[in-house]
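Just one chain is shown here, as structure tokens, and it is the form predicted alone.
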Amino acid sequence: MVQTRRQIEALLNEAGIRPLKRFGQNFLIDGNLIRKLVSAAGVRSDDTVLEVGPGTGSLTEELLAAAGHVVTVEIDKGLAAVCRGRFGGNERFTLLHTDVLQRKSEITPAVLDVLRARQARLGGRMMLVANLPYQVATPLLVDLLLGDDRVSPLCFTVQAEVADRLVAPAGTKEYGPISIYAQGFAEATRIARLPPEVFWPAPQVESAMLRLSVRSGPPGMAPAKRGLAEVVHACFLHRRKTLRRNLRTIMDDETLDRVARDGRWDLHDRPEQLTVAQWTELAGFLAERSRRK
């Protein structure tokens, strides 16, 4: 059963904490977009679910009505300790009290490590469904779009704007790093718009529920993905400035003048006029001439 607002702040009363804007805690109190998370996700019996920032347990109550098992992450001792008191005695539930990225950046090798280890049990997929906290929530869905393991489908909630990089095209100024990665690698579907007071406390931005089918690729494609960051992050360093002057910084001469042959890139345009395909292309040519030397 969904919790109402009222039933959270009970929890949190009796528990002696209050919600945390530097961990940021704004709980989803709607009870039919929660579901509606769920559904989108198609969680399954034999599923392994993430879920990052479970706060009060209304998500995780669902989800574990869904899945096989359900992993939560969360940073907040106070937090952490209610979801125990929930749902400690379910041998389908496993919390992990601690910050779910290491060095702000990459996820947590604990947490992929208990995520591989439920999953090889059930035999089903690995998959997130969140209301992210705002902070975690792009360096969280990259490292989990560029990792080795395939975590699929990714259904969650996050800050509006972040929603609109994730699916914007080429030559818009929300178009970047992260929408290539999330193009390149999966199926973007906005689920729905989530204004303010469908959280609380109330954030003073909208928020928007996305679910992201990440495609399957061969084996051994973690090198290529890598090869992909390496020379979009290289180049959206300084955006303003032209591929020629950014690739300057990440190759040679030489490989700078076979770039600029091939005839796919002009090196005048900026990189957010590259589209994702015309990004993939580039990190697999150049991915080959590092193979053929």
Ligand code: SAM
The other form holds:
Amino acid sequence: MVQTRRQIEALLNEAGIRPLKRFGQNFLIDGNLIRKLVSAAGVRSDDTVLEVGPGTGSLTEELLAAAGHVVTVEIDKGLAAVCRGRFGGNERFTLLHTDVLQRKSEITPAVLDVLRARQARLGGRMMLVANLPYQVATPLLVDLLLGDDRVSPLCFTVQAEVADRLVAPAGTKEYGPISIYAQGFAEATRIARLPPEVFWPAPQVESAMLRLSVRSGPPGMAPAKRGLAEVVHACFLHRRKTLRRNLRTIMDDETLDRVARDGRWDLHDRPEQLTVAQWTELAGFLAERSRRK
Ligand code: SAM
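Hand over the structure of the form predicted together with S-adenosylmethionine (SAM); the form predicted alone is what we had up.
Now the full complex is given, and it begins with the chain already shown.
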């Protein structure tokens, strides 16, 4: 059953803990929205679901009712104990008491190992369904989108500002690397807008619920994705500079000349002016060229 604010407060009191801002602990207390998140993911009985930050387990309980297995990752010792107490006896539940990110930017390998092992037994999909802590959302999503494992769909709540960046079109100030990865590798759908009151404690900002349906590519796509990430990252380090000046930092004059002569990219453009398709083509062009060299 979805927990009310009172029930969450009672669970925290019992455990002798309070919500911690540094771990982005804003609990979702609107039952309809929790059910909406689970139904947007279309969770099936052979699916392995990753939930980052189960908190007191309100969403976890809904996920356990629908999924084949739920792998949760909780950084907070007190909350990990609450979840273990509630679901520890369920053999379709795994709890990893750890930071989901290592070095703040990559998904902790043990998390993917557990997901893969469970998925191999169940045969369904690996997916993410979570009310994401704000400090973790961007690096986690980038790593999942760029990685070789197909974790899809990714259904989550994030700060509205992050959601805006994920779906931003080229030419806007919100458009950047994460827009290019999200739109290049997935179909993004906004599911709902979340005002601060649907959380306890209420955050300062609005949030949004999103679904990213990751496109299936041929196996071994990771190098191509990494190639794209490399060129995008280098060019967006200085988003006010032209493409020519940015590209010069990662390629020799001859390659730059070929890019200019190809005609598909205007090197006077700023990085945010290139569409997702143009970035993908540019990365493909550079990969092809380095293969031929
Ligand atoms: N799932 C609950 C809900 O929907 O109400 C709680 C979500 S709350 C926004 C974020 C959760 O992520 C908290 O339980 C917090 O302790 C946990 N968390 C924060 N940073 C984390 C990290 N780096 N790794 C794993 N869990 C983290």
